[in-house]
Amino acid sequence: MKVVIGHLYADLMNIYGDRGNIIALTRRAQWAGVEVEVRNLALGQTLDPREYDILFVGGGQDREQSLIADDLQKVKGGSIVEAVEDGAVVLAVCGGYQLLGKYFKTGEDVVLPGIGLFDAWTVAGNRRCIGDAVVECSFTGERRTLVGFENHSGKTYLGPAARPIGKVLHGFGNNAEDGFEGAVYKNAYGTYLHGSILPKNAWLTDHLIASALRRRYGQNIVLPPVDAGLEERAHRAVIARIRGRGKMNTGAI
């Protein structure tokens, strides 16, 4: 088996080590004895949505978001609607979690539309929320938790058609407000975690490669086990971390 893993604006969108979800995608399915391919897709460059397996896209700065956000309304965007539509895994982070909602409104009350992708949009905050993150998560059908470092300002807020990835234990979440973190559509995901988010989540990972391989595969796709003693120990480090602090919201597990 085989997945095509699509990398959008690699070098734009990159910041606090967003590559490594890459590294994690790539290296987790070849643990598995899944064959990888990653193209990186810059701007201008048009994708075919039945190409790619996973698509993913990183965090940047305003100025890399104004770059992005009109080459995905003039290239990508309705490409990467219609992958996920056919039930492509997508992950999008920071900036590009904003980009794929349907609008970004700078500090600047400068909008930067979005491809609407996610029933979500996002403002300028006068806040900067920084720091480790902690999520209760259940969208697998199990509960489990996602850790993570997140830094934005950004106050993202999701409407009826978006849910999120699950309830904040630690940390802001997407607006610091209403308790939640991140949006799911299909097999797409928007999150605020860096940190990488991958590297120390491999159950996330290996959910991400499970679910396309069954889009390109069949539904009856069982992924091998890999052994994530390593990553487990880097989740449970930050768990530890926090907790050690008396910051954990009550219930967190």
Second form
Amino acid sequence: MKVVIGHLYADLMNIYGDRGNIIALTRRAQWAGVEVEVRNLALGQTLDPREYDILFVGGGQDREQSLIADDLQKVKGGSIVEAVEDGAVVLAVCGGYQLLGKYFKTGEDVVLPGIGLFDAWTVAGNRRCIGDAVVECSFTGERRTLVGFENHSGKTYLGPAARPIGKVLHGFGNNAEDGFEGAVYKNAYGTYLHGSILPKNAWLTDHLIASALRRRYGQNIVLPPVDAGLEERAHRAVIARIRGRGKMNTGAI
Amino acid sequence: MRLAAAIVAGKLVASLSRRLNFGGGTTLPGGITRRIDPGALGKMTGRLRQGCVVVTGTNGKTTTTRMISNMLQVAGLKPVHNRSGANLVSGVTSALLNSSSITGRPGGDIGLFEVDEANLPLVVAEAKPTVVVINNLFRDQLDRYGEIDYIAGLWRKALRQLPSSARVVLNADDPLVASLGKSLAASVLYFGIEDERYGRATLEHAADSKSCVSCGARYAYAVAFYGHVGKYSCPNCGAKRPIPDLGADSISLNGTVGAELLMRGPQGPLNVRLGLPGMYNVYNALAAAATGLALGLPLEDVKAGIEGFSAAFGRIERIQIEDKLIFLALVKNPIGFNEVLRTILLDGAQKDLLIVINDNIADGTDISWLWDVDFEVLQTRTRRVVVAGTRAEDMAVRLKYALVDPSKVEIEKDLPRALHAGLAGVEKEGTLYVLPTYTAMLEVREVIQRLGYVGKFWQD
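Take the protein just shown as the form predicted alone and give its structure as the form predicted together with its partner chain.
Every component of the complex follows; first up is the chain already shown.
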């Protein structure tokens, strides 16, 4: 089996160790015996929605974000939506997440249009949400936690057609108001968590890889178990530190 | 009168702080003084006969400033210098305060201050420096400062406040830093590396400023020395690296020991033997030498100042422990970490490492930058890696995904035990390479100091 990963704007959207997500997907797929090909999708490059199993886009600075907003509108947006409708996996972090929603209104009141994959919109906030975050999720059918680090001033709000990725147990989440984090639509996930997010949340990495394989090779594909001892230890260490400071909201953990 | 009161209060706090063992009193006293007399910094720098020099940049501030300090002393000047590395405006004020008389007469004739990136505008506005030196701008602690374009914007504004009598020393090879030299009243002196032999054809992953400051197109690099630092040009708008006024030719890197280079400047060539390793220290030496030239120091004093220099505290340090050596090098961002790895691996031998990653505020609380470091180079060249610090587990995960053999990696959260474990694995006459983040470095030094091997840092 093989997965093809498209790394959108790898040169521009990479400010929070986003490469770690590509490394995590690649290694864990390889450890499960799956062949991996990573292709960079730069400004101006088109993509065939059927060719890609997983698309990833990371975070960027303001200057980069307006460049890619334009490219998403003119070049790639339609193909990304089409891929997701067809079951492809997408992971979008921070700035990338914002532009997969309907729009992002910046601090200068400029509206950057998004591609509307998520029923969500973002407005610039006046304080930065920075720090470790813990989110409780159940979209796989099991209760799980995500740990990561968030650093954003944009506040994202979800419309009725979007589901959040989970409930914030510690940190700010989408908008520091409603207690939810991220957005999920089919196999597309948007989140503010970096860290990078995938290495310390190996269950999510495996879930993304398995979802991609099922789309291409059939629903009964099961990913062989891959060791995640060290990753889970690092995951638990973050939770234990936050809990040690007495700062965790009540949750299942 | 107000200044005198402010100084007395500050000095009192400094003395108390040292006596109560709170540390060297390198920040708090300045803060108190500024509270009482907000104009204290400007009043004190105004009394420095030769004005003051301010040094900033992401990497190499402390090392560069200390080289300049050496040069000034060789030239017979007495610098007032925030040697401890306390580099916020309060730290700068503290340094002046500690040296000055109660009436505010400074105990030296020239100010020399390394300044935190985000504090540059404030220090420039108050201290009115005669020379401002900027070495580089990398992604560092984004959680603290926001984005690098934001920092560049702050610096641009600050430099535009400088009068025509001031001089600005800039790295020609860092596109964002070089661009700051445009439209200034102050005169600009550029430094850079001409010798292309240690450069690479492609940018490393961690490179930050890849797109043209003027038009946004991607720069073309004839050669990249480290990070986004190199010989670049914009294929779209034609923007180019300025020709350095002080350039380095014929560089020869000598492992972890040092480097030799030929500097070519307006006053002729200068052969320099540098006691610090790696390309990044070649840049630090160039920045220091260019500052010497901007101040009009004689070439032989510039040379003697650089050559007589031993590493700034903890940036790079060699400490003998019985029959083993500790090589200590600060790591604080991807570019710096890559340079340290590249430098220690130059000789191709198997290394023993202790990597200590903390996520305290002074380190940057976001450790996602570890994923931008090319740890893959360790796959074949490590005997053992002990990882410690508040984020030891994250570091171990990073090494796992860099395909460093897990049986060679050991997590030991307790620092004294980690150091023992690291040293125990090293053969006689061998070296343990200790790579800590900033607060981890302070802890490592404290542990080593308890063993009786290094002095307290604010005394050196």
